[in-house]
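As a starting point, one isolated chain is supplied in structure tokens, in the form predicted alone.
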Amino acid sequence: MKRLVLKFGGTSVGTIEKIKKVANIIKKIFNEGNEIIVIVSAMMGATDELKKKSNLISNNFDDKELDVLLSSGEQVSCSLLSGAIIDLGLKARSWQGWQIPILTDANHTSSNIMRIKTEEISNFVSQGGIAVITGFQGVSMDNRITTLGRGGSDLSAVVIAKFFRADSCEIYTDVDGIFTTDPSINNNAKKIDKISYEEMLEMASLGAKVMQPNAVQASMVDNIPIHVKSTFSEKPGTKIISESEIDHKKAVTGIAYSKRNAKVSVIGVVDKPGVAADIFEPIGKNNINVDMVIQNTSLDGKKANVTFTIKREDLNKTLSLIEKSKQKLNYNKIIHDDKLAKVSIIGAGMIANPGVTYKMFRALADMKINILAISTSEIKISVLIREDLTQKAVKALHKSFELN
């Protein structure tokens, strides 16, 4: 008998009819002789609606109360799904994070799970019950409800699979699995049967929205196999597994992209030790994530230009922080552009295949796409381009690396 963790996202439980369909999927898997623990997200759009309500109260709504508010969406879908399973003649019960409890740190709106008490639920499922647990939420040591950040139900599922020693973690969504790129901008995208943790982590971090990066990282650390499947089809989906179990026949596994990027260049700073720290310290302390960083030094070695990328919504705050440090940094000027996108090729096979960099740059050059910045790792190359050229770039790279 296997113990399985099944996670259903907001699109899978978006309506009452879909919830009933999910209940039937769970019944089928249970009748195959498995112990079942279900993790459920809020119904599609519910969290956004709750966030809008908080904004009507205040633009600085208290984080602790926001966690209480946002976590209520999962309580609704959890109860409805449990009721639907019971209606099919099975034994089921819902649990909220605080009832188990799922203990987290006190970093409200983006907490991390520290430990989970397992005895009650383990006994319940071992006696033929189906446990339905709210994703996305937990409780802090000071007994306050916490949430794990947007997409946090994926993280809930992976960590619960770890603590309950599940044989597998199955993520159900509205697509057939992980694709070589976003099918909505390239209809030649194809489903990937197997992908390594490392590749999936890069794809999730670089814009692929099927899984939350923190969840992929957690599964990689504890070697928890993940199976991404569709709630609405019988297709086999995509398995996220150890790299050692995959034969990388191609250098590139997938193409990811993210829009709404901004580039900031601090021109003419004095090139001396500590200048980069002086630029990025206030940015980091204000929880602004910096991505690509490039420094160019003048021929005489006295001045430098520091360029970096951030999300578009952080641009005004970033510019304000740098301007406050103008006297300390002693720069000439700041230039910026907020209509940019990052396009990335990802593949563990790149390590053993020379010429990938040239092939990527040639494919973009042939399409007259100018590269504004570049960053690399062993298994990915990312370039910054004009946002309106995103689809053109993705299609060109997808074809060039024979992923169509």
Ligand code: ASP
Second form
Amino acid sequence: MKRLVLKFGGTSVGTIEKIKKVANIIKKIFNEGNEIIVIVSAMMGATDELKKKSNLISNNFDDKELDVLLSSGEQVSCSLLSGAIIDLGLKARSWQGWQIPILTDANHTSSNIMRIKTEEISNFVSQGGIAVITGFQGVSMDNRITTLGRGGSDLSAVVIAKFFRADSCEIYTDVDGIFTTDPSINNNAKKIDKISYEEMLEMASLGAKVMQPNAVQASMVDNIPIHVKSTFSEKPGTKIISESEIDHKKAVTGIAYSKRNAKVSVIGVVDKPGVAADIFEPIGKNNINVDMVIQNTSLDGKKANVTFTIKREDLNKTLSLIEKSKQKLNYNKIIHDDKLAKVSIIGAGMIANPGVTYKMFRALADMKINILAISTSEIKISVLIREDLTQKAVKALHKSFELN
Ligand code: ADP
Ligand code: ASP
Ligand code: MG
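The form predicted in complex with this ligand is what I need now, so please give it after the form predicted alone.
Every chain and every other molecule in the complex is listed next, the one we just looked at coming first.
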């Protein structure tokens, strides 16, 4: 008998019909003789609707209350799904994070799971019950509800699979698996059979929202294989596994993109040690994530321009922080652009294949797409481009790297 963790995302439980379908999938897998722990996300769009409500109260809505509010979507889907399974004649029960408890740190809106008490649910499933657990939420040591960051039910699934020593962690979603790029913007995207943790981590961090980056990170650290598959088809999905089990035939495995990027250039700062630290210190202290950074120095070597990228929603705050340090930084001016996207090619095969960089730049140049910034790591190259050119760039790169 195997113990399976099955996670159903918001797209899989978006309507009552879909919830009934999911209940039938669970029944089938249960009848094959497995112990089942189900993790469920809120019905599609529910968390966004709750977030909008909080914004109607304040754009600075208290984060502890935000966690109570946003986690409520999972309570609804969890009880509906558990009820649907009971309606099929099986034994099922819902659990919210705090009831188990799933203990997290107190880092509200992006908490980490520290510990999970397993006894009660283990007994329940070993006696033929189907446990249905709310994804995305937990409880802190000081007894406050927490959430794990948007898309966090993926993380719940991976960590629950770890604590319950599951034989398999299956992520059910609305596409057949991980594709070479987002199938919703390129119908030439192809399903990948196997992808390494490292590549998937880059794909997820660089925008492929099919898996939450923290979930991939957690699965990599604890070596928990993940199987991503569709709720709506029987096709085999994608296995996320160790690099050593994969033979890389191509230089590039996949292409990811993220929109809503902004670029800020601080023009004419004095080129001396400490300036970059002075620019980025207040930004970091305000929890704003800086992504790409470029510095160029004037010909006489006295002045420099520092350019960096952030998320669009952080632009106003960033600008006001830099303006506050005007005296200290003594720059000439700030310029910014907030309609940018980052497009990335990812592949462990890059390490052994020279010439990937020029091929990427050539493919974009042929499409007359201007590159505004570049960043690289061992297994990815990212470029910043105009946001309205995202789809064109993804399609060109997809073709150029023979992924079509
Ligand atoms: P869920 O509700 O199951 O959590 P998400 O909406 O979070 O589903 O993730 C699934 C979506 O991720 C797909 O519908 C797809 O548009 C998008 N996506 C982005 N990049 C990829 C990719 N490389 N492979 C598969 N799906 C991707
Ligand atoms: N419902 C949460 C969200 O929309 C968590 C999840 O879907 O994984 O972010
Ligand atoms: Mg998701």
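These numbers were taken from a predicted model, which means no experiment stands behind them. Each form is matched to the other, and the largest set of C-alpha atoms that superpose within 1.5 Å is called the rigid core. Residue numbers count along the first chain shown, from 1.
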- Query: Is S298 among the residues whose Cα moves by 2 Å or more between the two forms after superposition of the rigid core?
  - Reply: yes
